[in-house]
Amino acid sequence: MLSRIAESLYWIGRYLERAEDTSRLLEVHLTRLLEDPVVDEEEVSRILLRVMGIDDEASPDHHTVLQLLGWDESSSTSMVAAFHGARESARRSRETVSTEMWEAINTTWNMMRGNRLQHLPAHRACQLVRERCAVVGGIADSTMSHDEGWQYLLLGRSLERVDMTSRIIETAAYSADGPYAWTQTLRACGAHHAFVRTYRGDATDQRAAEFLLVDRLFPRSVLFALDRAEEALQALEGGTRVPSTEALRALGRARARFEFGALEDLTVDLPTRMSDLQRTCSAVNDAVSSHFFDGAGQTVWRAGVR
C-alpha cells in the first residue's frame, strides 16, 4: 500500500474519533454548568481547555469553550476542524475509501461547514456530530475490506480513543470532589449504562474510574483501546511474535501497566498518570509515522492535534 494512502487512512480514524470524543466532552461540560449552580464556570472551563492543550485563554467561559472546541474551523482542537481533517484525508485516499464512506463523510462536512452547527442548540449539535461519526464508522466497517488499509484506520481510531479517554478521565480527576463528577464522566464516555449494569448497587467513584481504565469488555476503556491498537499494529507488522518497532513496544508497555498493575495504584494521582499516557500516545504516533509513512517528522503535534 502506498504510504500516502496508509497515512490518510490512519488519520481518518484519528480525526473521526477526535470529533466524536470532543463532542462528548463538550456536552458533559455544558450539562455540568446547567446542573450544578455553584460550579465555578471560569475555573472548570480553564481546566477543560488546559486538558485539551489550550493554556493561553484569559477568563474563559462556556462561549469560549464552545468556540475553541466546537465551532471554530481555525481552532485545531475543535470538532468541526477534526471532521474537516477526516474529509481531507478521505479525499486524498479516494481510491481506497469506499464510495459509501466518502459520501457519508462529505455529506456530514457539508452539514457542518460555514458555521452551520452554530445555528443549532449546542446539545443538539454535539449529538449530531456523534451520530454522524457513528454512521461513518458503521459504513466503513461494512463496506471496506478488512485488509491492511482497514488496520491503519483501526490503529488511528484506537490510538486516538486512548488519548481522548485519558483526557476525559483527567478532566474528571481535577473535579473529583463534585457530586456528579464521575457520573458525568461515565456519560461522556457513553459508559453509564454499561457501568450500572456491571456494578448495579455497588457503584462508587473508585469503581467508575477502574471501569473506564481497565474494563476488558467495554470498548471505550483505556485497556480495551490499547489492546485494539496493539492488535492492529501487530497485524501491520505481519503478526511477528517479537515486537519489532518502538511503537509496538511502547503500546505493549502501556497495556501491561494497565492490565497487570494494582488497581489501587492505577487511580492514585490520576492527572499525572493520564498525562503520561497522552505522552505515550504522542510517542507511538511519532514512531508509527517514522516507520510506516514517508515525510515523517514533517507534522507537528499540539495536544495530540497535528
Second form
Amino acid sequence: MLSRIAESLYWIGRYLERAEDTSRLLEVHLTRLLEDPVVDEEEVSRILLRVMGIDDEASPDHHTVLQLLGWDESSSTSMVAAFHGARESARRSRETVSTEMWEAINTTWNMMRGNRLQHLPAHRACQLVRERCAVVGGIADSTMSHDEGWQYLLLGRSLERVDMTSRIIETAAYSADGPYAWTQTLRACGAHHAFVRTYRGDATDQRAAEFLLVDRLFPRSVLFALDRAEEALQALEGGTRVPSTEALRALGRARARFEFGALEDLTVDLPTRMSDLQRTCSAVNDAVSSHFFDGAGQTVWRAGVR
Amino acid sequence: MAGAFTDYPTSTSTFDEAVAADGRVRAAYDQVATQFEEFGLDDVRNRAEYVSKSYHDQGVTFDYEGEERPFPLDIVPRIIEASTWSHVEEGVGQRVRALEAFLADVYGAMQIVTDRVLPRHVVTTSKHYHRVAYGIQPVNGVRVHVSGIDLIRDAEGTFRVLEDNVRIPSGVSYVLTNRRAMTSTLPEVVGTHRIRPVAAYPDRLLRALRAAAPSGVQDPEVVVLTPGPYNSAYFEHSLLARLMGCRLVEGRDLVTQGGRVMMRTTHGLQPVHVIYRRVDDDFLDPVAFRNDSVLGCPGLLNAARAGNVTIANAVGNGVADDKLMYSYVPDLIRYYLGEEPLLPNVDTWRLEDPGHREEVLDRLDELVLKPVDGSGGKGIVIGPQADAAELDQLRTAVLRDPRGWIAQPVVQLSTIPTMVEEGMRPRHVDLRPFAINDGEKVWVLPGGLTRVALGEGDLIVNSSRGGGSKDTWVLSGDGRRSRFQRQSQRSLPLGTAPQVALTRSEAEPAEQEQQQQQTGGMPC
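Could the form predicted together with its partner chain be given as well, to go with the form predicted on its own?
Now the complete complex, all chains and molecules, led by this one.
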C-alpha cells in the first residue's frame, strides 16, 4: 500500500487511542480532586501535566488541566486535538478507511468542533469522547479489511496504548503513598472492575501494579499492548526469517523485560522504568516511520497530522 | 395546511421547468407536485434539514474560502423526460467527438488551419495550447476521457451549450451522493418514478481508464492524482478513488525513474500505468510547466511521451475548452463530423474582431463578459448588474487584451422550484452532463449535475459562489412506476423465481426493457 496511506492509518490508530486514554486520565484526575479531601490540587495537577509532557505551567489548577488535556485545540496534548488529528489523517486516507468508519469519525468531530465539548459537564465530555472512540474502534474492527492497512492501524493503536498506559502508571507512582492512588490508576486504565474480579478481596498496590504491567489477559496492560504491537509488526514484515527491523527488536527487548523480569522488581523505581518505556515507544515510532514510511517521517510525538 | 407549490410565482420572461407560465404543473413534475402537496410544506422542510445534516456528517463537502462546507442539496429534484434527454445525450456525444477530433488535429497535422476553417492564431495564442504535448499519441486515441458540457435552458426552454469542460471537470461525485441522499430522504417519491440510475459511473470511468493503458500492460495500475485534502474538490477525488478501488495519490507519492512512473509503497516502488489526474496542467510536472510546483511529479510528461504512462485527461486539452474556441465549436462539428450541431451555442461575440468589439463596447451594460480562461464563474461581469466604475474597468481590461474576453447576451437561465427560507421559489439552474469516452463509445451519464443559484435572481450557480445542487432525474419510458407493479414482483410464484445472473448486467433499464420484450422475460 502507499507509504503515505500506511502512515495515515498508523496515526489514526495512535490518535484515537490517545484521545481515549487522555479522557480516562482526565476523568480520574477530576474525580480525585473531588473525592480526596487532602489532595494538593496544584501538586497533582503539576505531576499530571509533567507526565503528559507539559513542564512550564506556573501554578496549574483543574481549569488549566481541563484546557490543556481536554478542549484546547491548540494544545497538542488535548483530547480534542488528538481527535482532530485522527480526523485529518482519516480525511487524507478517505478512500482507504471504510465509509462507515469515516462517517463515525466525522460525526464525532462535528460533535467536538468549535468548543462544543466545553459546554458539557466535564465528566460527560470525557465519557462522550471515550464512547465515540469505542464506536469508531468497533466499526473499524468490523468494517475494514484486516489487511496490511489494518495492521498499521493496530500497530499505532497498540504502541500508543503502551505509551499512554506508562504515563498513567507514572502519575500513580509519583503519588504512591496516597491511599487511593492505585485504585484511581486502575480506573484510569478502565481496569478496576477486571482487577477486582481477578483478585477478589486480596487487592494490594503490588498486585495492582502487576495487573497493569504484566497481566496477559487484560487488554490495556503494558505487556498485552506490547504483544499486540509486536504481532502487528511481525505481520507487516511478512514473516522474514530474522527480526529485520530495529522497531521489532526494540519492542521485543521491552516485552522481554516485562515478561521475564522478576515480579517483585516490577515496582522498584517505577517512574524511571516508565520513562524508559516511553523512550522505547518513541524509538519504535521513529524506526517504523523510517523503515515503512520511506523517511517521510520526521514525525515526533506531537507532530500533528500524518 | 399550505401545499408545497402554493403561491409559487410564475413568470413569462424565464422558462420554469416545473410550472408553466399559466401556473399549470408540467407533466414530468406532476407526480412530485402531488406527493409534495400530500407531505405538506413542514414535512418537506424537515426532510430538507435531514439531507443537510446527513451531508454534514458524511463529509460531503467542498472548500469555501478555506472552510469545509456541506454541499447544499435542494429537496426538489430536476426531472428530465426521456425524449428530451435522448436529444441532449446525442448532442453532448456529438460535441465530445468533435472536440476529440479537434485535439488530435491541433496536436498533430493542424489540417483545420490549412483548410482555413479556423485561424491559426486562435490555437497558438491559447494559454492552454501546450507545445510540450505535441506529438504525444494516446494509445486508444482518447484525450477527453471525461468531459462535462455545461448546458442551460433559455427562455424558450431550448437546451444550449454554455461551455465545454474537457480538462478536469468536477462535480460528478455530487451526482452520485445526491441520488443516495434523495433515495433515503424521499423514498416514496423516488419509488413512484422510473429513474435511470447513475451508479454505473465509477465502473464506466474505470473501464475507460483501463482501456487507455499503455499497450502491453495486462493489468494496469490506475491511480487518481489529487492536489491534496485542501483542494476544493478533494471530496470528489477520494470518493472516485474509493468507488473505483484505486489508490488516491498525491504528487509526493510518485517518482519517475527511467521514463516510468512509480509510486512509493510500503513494499518499495511500484509502477503506475494510468493516472486519472485532478491536478491542472500547470502544476502537473515542474519539468514541463511551473517549476515551483510541488503538487505534481517531475518527469511525468516524458513518461507519457515515452508511452509508459497515460495521463487522463490528456495534457493540453485546455485549448479546446477555451471560451474563444467555444465560439468555433459548431464549425468544428461541421468540419470534423460533417453533421449539424444538435445543441446550439449561446450567441457569442469575439472581442478580438474589431467589428464585434466596437458593438460590444457600446453595449457593455446589456451583455455578459467572460474571461476566456476563467473557471468557477471567476471574472465574469454581468452588464445589467454592474455599476459604472466596474464597466469602466472592464472596458480597459477588454482593450488591453481583446483575445482574453468574449461577450454573450444575458441569458435568463431556466428556473426550478427550490426550497428556500420563504418556501418554494423559482431559482436559476444549469446542467452539467458528464461524458466518458472509452475509445469505442462516448457514454453520457443520465442526468448530470444540476447546479442552482440559491439567491433570488442570481445567475451564477457555481458552488464557489454559494450555489447548491439538485438531484437530476432522467425518466425512463413514461417515468411512472406504480406500487402495484412492485408488489406483484414480490409475490412471484415460487416456481418462476428469477435466475441469479452470472455476470452483472450493465445495460440501462431502457435497454433492459427492450431486451426483455424481445426475449419475453419477466419485467424487473
